[in-house]
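Single chain ahead, written as C-alpha cells, the form predicted alone.
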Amino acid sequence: MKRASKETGSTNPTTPRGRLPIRRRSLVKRLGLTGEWLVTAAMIYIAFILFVSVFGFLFQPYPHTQTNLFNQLQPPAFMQGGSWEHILGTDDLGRDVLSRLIKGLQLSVLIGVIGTAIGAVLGSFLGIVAAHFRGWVEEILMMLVDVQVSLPFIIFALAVLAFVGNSLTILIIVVGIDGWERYARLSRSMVLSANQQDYVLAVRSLGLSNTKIYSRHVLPNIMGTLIVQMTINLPGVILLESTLSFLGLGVQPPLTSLGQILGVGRDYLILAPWIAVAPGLVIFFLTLSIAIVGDWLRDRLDPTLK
C-alpha cells in the first residue's frame, strides 16, 4: 500500500494525527504565483502610501480646496492638451487632482485605520468576555455576531448616516464597527482554548487576578493572529468608507477622501475621465496590496494552515 501511494504520486494536503485535509489557500496560491516578489512589490506600495499619507503635504502643489474656474477639466500632463503644472489635470472645478489625491489618501488611510482598529478592540473584548462568564453572556452576544452576519451592513450604514447625520466622527464610528464580529468569534474560540492551556492554569493556580492573565498571559499569546485579522480586514474598511463617500453619505466637502472625489468624477467618466481612474487605481492597488500582505502573514503565523 505504501509503494502504491508513492507511485501515484499523491498530494493530498493531510496533517498528523488524522486531522482534516487543508484546502484553503491564500491569495496568492488562488492567483497562481509562485516566490514572494509579489508580496515584497505589494509591501512596497504599502510603504509608498503609508509615507504620502504622512509627507505628503510637503509635496502637495496646490491647496486642495483651491479652485481656477479658467482651468476647468485640464487633461493630464501626459494627454493632449495637459500641463506640468497639474500633473494629474483638473476636475469640474479646476482643483489640482494631484493635490486633492495626496490629501484625499491621507483622509481614507486615517479612516481606514482608526476604523479597523475600534473594530479589533470592540470585537476582541466581547469575544474575550463571552468566553470569560459563558452561559447566558455568551449567549446573548454570539446572538449579536448572529445578527451582525446575517445583516447587509451596508444598509446600515447608511440608515445610520442618512437618519444620524454624516460628520466625520460618526463616519468614522459606523465603519468601525463592520467587522467587530470576526474579532468576536476569534478571540472568543482562542480564549477558551488557552483557558485549557497548562500556563493559563498555572498562573490561575497561583491567584493571580483575571485581568492580570488576560493582560499578561492571554491576550499577548492571541494578539498575533488578531492583527493578521486587521490586515485583513483593513481592506475592507476602506472600501466602505470609499462606498459611502462614493454615494454622498460619507466624508464631506471642504474635507476630501478617496471614494469623495471618485463620486465627483462618476458625473465626467466621458468628458475628464482622470478624475475617477487616478482615485480608482489608488484604491484597487491599496485593497489589493494589503490583502496580499494579510495573507501572506496569515500563512506564515498560523500553524494551521502549514
Second form
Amino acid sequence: MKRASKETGSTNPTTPRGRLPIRRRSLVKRLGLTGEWLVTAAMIYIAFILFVSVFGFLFQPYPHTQTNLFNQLQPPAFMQGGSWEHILGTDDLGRDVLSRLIKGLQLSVLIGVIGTAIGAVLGSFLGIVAAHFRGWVEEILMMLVDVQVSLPFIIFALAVLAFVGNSLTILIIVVGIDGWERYARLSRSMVLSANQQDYVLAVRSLGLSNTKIYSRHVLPNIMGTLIVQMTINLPGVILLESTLSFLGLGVQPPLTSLGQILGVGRDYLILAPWIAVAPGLVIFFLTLSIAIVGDWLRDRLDPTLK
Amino acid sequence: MTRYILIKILRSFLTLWIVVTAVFFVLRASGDPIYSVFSLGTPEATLDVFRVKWGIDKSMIEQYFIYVSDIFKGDFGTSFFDGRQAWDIVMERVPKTLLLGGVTFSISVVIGVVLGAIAALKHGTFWDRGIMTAAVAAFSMPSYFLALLLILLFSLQLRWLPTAGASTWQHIILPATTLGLTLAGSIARFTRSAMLEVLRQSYMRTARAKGASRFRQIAWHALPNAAIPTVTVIGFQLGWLIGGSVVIETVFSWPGAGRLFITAVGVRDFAVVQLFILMVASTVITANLLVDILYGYLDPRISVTGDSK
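To test you: the structure above is the form predicted alone. What is the structure of the form predicted together with its partner chain?
Entire complex below, previous chain first.
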C-alpha cells in the first residue's frame, strides 16, 4: 500500500490533462515476488497444473481407458522407437500415457483439494467448539487430537480402506480426515486468545449471538493463519492419496490417479520406465511447488506460525 | 513435576485404550469376519464350527471385552489364516523393521544435522538457500517414487545394488537411503533453525572472544545446545518414520512388520492388523511421552504446566 501511493505520487505531475496515470506495476512486483524466481516458477507450475486439471479434457489425445494391444509399451516420442502418435508413450495395455496422466491429474488434484477442505473445516470447527465450551468438551476433543497423533495416519487409512471397503467417497473422506488435528489445535489456541481481546468483548457485550460472533468476527481474524495451514497441508494430502493409490488401496480402475499410474509403472520399470517416471515427476513438482509457495506465504503473512 | 508426569502417563494409557477400542469397532463394522476366510457358498454348519472356534459367534460387545481382557493376559488373538498366535507372527518380523529403522535414522541424522549446521553457518548465502531448497524437495518427494528412481539408477542401470529381499547387507542400502533422505530433509530444517538461534547467544561471543578455534566453537559450544530442540523434534518424527517404512518395505520387499501389515490388511487378518496397530500406537505414544518429559528436564525454562505443543 505504502509503496503504491509513493509511486503514483511521483508520476502524477508528468501526465498531461490531469488524467490519472495508468502505469500498471507488473504482477511480479505487486505480489512482492521481485527476486523470488523460485516462488514465481512454483506459482506458474501450480497455475499450469490447475489449468490442465480443469481444461485438460480439451487436449486429451485419447480416452484414458482406450486400449490397443498391438501397441503396448511404446516409448515416448523423444526416446528411440517412439512416435508423435503417443508423446509420452503407451502402457502395458497400449493406453496413451499422456491421456492417462491428464485424467489422473484431474482426480488427484480434486481429491487433494476436497480432502484438504474437509480437514480444515472439520478441524477448525472442533477447535472453535473446544475453545468456546472449555471444560470437559475441550478435554475430550484434545484427547481425540492425542489419539490422532498417536497413529501414523497412513496405517489407519490403509486399514479402513481394506476392511470397510473402497469407493471414491470413502477415499475422499478418509484422506480428508488427515490433518484435522492441526487445524483444531491452531484454531483452538487462536480462539482462546481472541476471546480475551477487546473486539470480541465488545461485540459480546452488544449482545450478538455466539454464531454471529464466531462467523462474522472471530473467523475472519483467524482465517489468514488457517489458509496458510491449508497450503502447508495440501501437499501431504496429495501425497497420502497418491501413496494409497500406489499401494492399490486408493483410486480403483476405471478411474485413475497419478499414484495409481505409478503403481502400474512399478511392474514395468525395466521395460517401460516412462510409465512410472512421468506421473512421478508431475506429483513431485506439484508438491514441491505447493510447499515452496506455502513457506513463502507463511513467511509473508504469518511469521507466528513457524 | 511428578504430578505432571503421572498425569501425562495416565493420559497416554487413556489414548492407547481409545485407539485400541476405535480400531476394534471400525474393523468389526466391516462385516462378518468369517467371510474374509470362507467364500459365500460355504455351508452354514461349517461356518458355525469356525465361528465358535474363533469366538466370533458372540455379540460384538462380548467379543470386545474378551479381546481386551485377553490383552492383559498377553494373548493377542490368533491369525485366521495359519492359526498361529498373532504375537509370534508379528514379532518374527519386528527385528528386520528395527534394523531398517535404525540404519535409516543414522543416515538421516548424519546428513540432516551436517547440512542443517552448514546452512545455519552460511546463513543467507547460496549454500543456505541451496540446502534448504533441497530439504524441501526431499520432503515433497513421494518416498515410493524416490525408491523407484534409485532402483532405476543403482539396480537397473548401474547394477550395483539388489532391489528386493534382505539376504545380504547390500539389501538394506536402497530402502534405508530412500527413507533416510526424506527424513533428512526435515531434520536439516530443524537443525538449521536451532543453530541460528544458538549462534545468536552471548556464550558464542564469549567462546569467540576467548580465542576458541572455529571448529571448537561449533562442535563444543554450538552443536550440543542446538541438539536439544532438534532431538525432541526428531522424536516426534517417529510416527512418520513408521508410516513411511510400511510403504518402503513393500516397494523393496523388505521382510519387516510393515510389509506384513500390508499383506494382513489385504486378506483382512484381524488379529495381526489389530496387534500391529496396537504396537505402532504404543511406540509412538511412548516416544511422545519421553520427548515431553525430556524436554522439561533438559530445558527447565519451559513451563511444565503449559501446553507442550
